[in-house]
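Take a look at this one chain, the form predicted on its own, written out in structure tokens.
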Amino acid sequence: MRFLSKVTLAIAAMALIIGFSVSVQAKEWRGWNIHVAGYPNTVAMDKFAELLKEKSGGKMTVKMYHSGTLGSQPDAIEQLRIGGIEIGNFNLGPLGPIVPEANVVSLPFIFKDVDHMWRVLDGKAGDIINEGMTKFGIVPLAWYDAGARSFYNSKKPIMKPEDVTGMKVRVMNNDLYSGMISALGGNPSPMAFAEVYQSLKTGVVDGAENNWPSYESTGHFEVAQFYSMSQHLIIPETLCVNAKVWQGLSPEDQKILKEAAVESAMLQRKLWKEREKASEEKVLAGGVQFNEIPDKSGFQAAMKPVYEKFLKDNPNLKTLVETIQNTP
């Protein structure tokens, strides 16, 4: 009776072992975004759900919580270090502070265009850059586009970095925004960018930069109609997960991840360009004013102080900077 006892009690103990595993196994992530409904970015992490669900057969889940429900960026990146949130889409710029390698996006005019930016992404600059990530507790599954931030202003057209002398442009709060007007000639306006359209209006400031559909959503346009095509700064988005809960995946289901992680790209990508396009004829049909720069060699060369104080900062950044200005 007794072995049958210690029999009995070796099967429930296994069964707790075995149900508890398949718990784990089977625990629903949760995912943070800033975006709201109907945004590229959202519509792409709730399209990775379901690739994801539908890839492993229900064993990897992810619950998205979409408009910062979960918290600030700042809070989410490192709710997500600490593993309180397993999935997160993140922009670049706010991981600078913590990844050192991520701040070099943010360097103006690293990037040649969007499409340098993704040659660099899927090369030897890009896997430094994943490393350095993955250092800190997030791993890179795929990016996402964020577009490029160009000028505009309520002034002139800009075609040369002359143009921007004496402006009174709004950046964000980051030192190497602020120098990069700085070293243009212009007189850097950190502010929050609710407070932008009154200031553009009342003549606070002459200009600011943002991406086609930032500029178009909130009425930029309507007081600040000249539009250059700098594309200074190209900042990209990850699609990025918890180091520990990648590490804890099978060789197999890392594959999964990965795979459900790219289809949701490709579509945020393809979403992002429709939404850009339609953004930018609005805003044309709206009486702005739009320039190409044909050569930008002038403003990259106006940048030569900002990026010397930065590697001076950063002196073990100095081969992952030349690796992307040396991509073709």
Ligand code: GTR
Second form
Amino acid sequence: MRFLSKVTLAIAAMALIIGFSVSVQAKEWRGWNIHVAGYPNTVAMDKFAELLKEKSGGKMTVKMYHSGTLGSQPDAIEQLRIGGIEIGNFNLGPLGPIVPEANVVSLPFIFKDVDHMWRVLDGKAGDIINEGMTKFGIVPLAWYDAGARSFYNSKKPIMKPEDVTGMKVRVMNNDLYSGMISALGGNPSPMAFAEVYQSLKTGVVDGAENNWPSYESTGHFEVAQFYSMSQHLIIPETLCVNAKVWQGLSPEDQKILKEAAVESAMLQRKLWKEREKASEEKVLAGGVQFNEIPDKSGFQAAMKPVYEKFLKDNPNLKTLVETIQNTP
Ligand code: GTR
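Right, the form predicted on its own is done; let's see the coordinates for the form predicted together with ligand GTR.
Below is the whole assembly, all chains and molecules, this chain first.
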């Protein structure tokens, strides 16, 4: 009896210790970020972690893993959905193949400019996109800015659609982007972000497309020196949390999480504007040959089959596409 109670006590003590460490561990979330130190998203995610800890009195904490150390973006999205990681900063491009509603923002030229994108996200279309993500296990907390993406390559300035003909262009993993390059007569090459530098350098691809800060932070500008202002894609990014984690939180903790995310997004958007300018200046000083594309109508017209295929595959998203296009 005495022996038994000792054993029982020991087991109870162990269970307490395990239970305690599990609950502590459960709060030490893992956050995925693809960008390097000093990038607006990296700084903002660190701020998010700091705010979360502070506002929750240390109850909720997240350790950030930057520079894609926890894997590529498509893998990380899957990981977040199944709870392998709890927090992520995802571009809606690689989310599109999983969440149909989120894919509408990847239709080339759907937004008139970045301000138009913000007006859309703040309206009904934004709610529909958010609900779409939630259905797939991803709860969006706030939007990050990722500016507009333009083409760059190692061969020549792009002025008209025909200039893309025959070019091998890296795209993010999303059929819409492959369709976009094919519609311009180029050869799309879907590839993880981390592989693009070497591929450009060794000529595996001729070009890629991205915003100023990513073109600069990755060093792509050193190996692909023609940057042509097509601004064909304006894709927002989300700071998000695994749905089960979210549902397991009290309303007070959900509020704290959301507040920390929104504050982090405000900081990110401010830093983004600054970095866009700084990156542009840095690459131009680094020898990049930059050109405007005064008339983009040829590029826009070439996207007709991309839209047609998308709406054929997703007839239920026609209204959402129209809502975006009709948002002033
Ligand atoms: C960046 C974006 C990343 C990633 C990358 C890419 O602009 O912030 O999340 O999507 O582009 O081209 O893969």
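Keep in mind the model is a prediction, meaning the values are calculated, not measured. Residue numbers count along the first chain shown, from 1. We call the rigid core whatever largest set of C-alpha positions still superposes within 1.5 Å between the two forms.
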property	result
Did Lys282 shift 2 Å or more between the two forms, C-alpha, core superposed	yes
Large Cα move at Asp295 between the two forms, threshold 2 Å, rigid core	yes
Residue shift check between the two forms, rigid core fit, Phe193 Cα at least 2 Å	yes
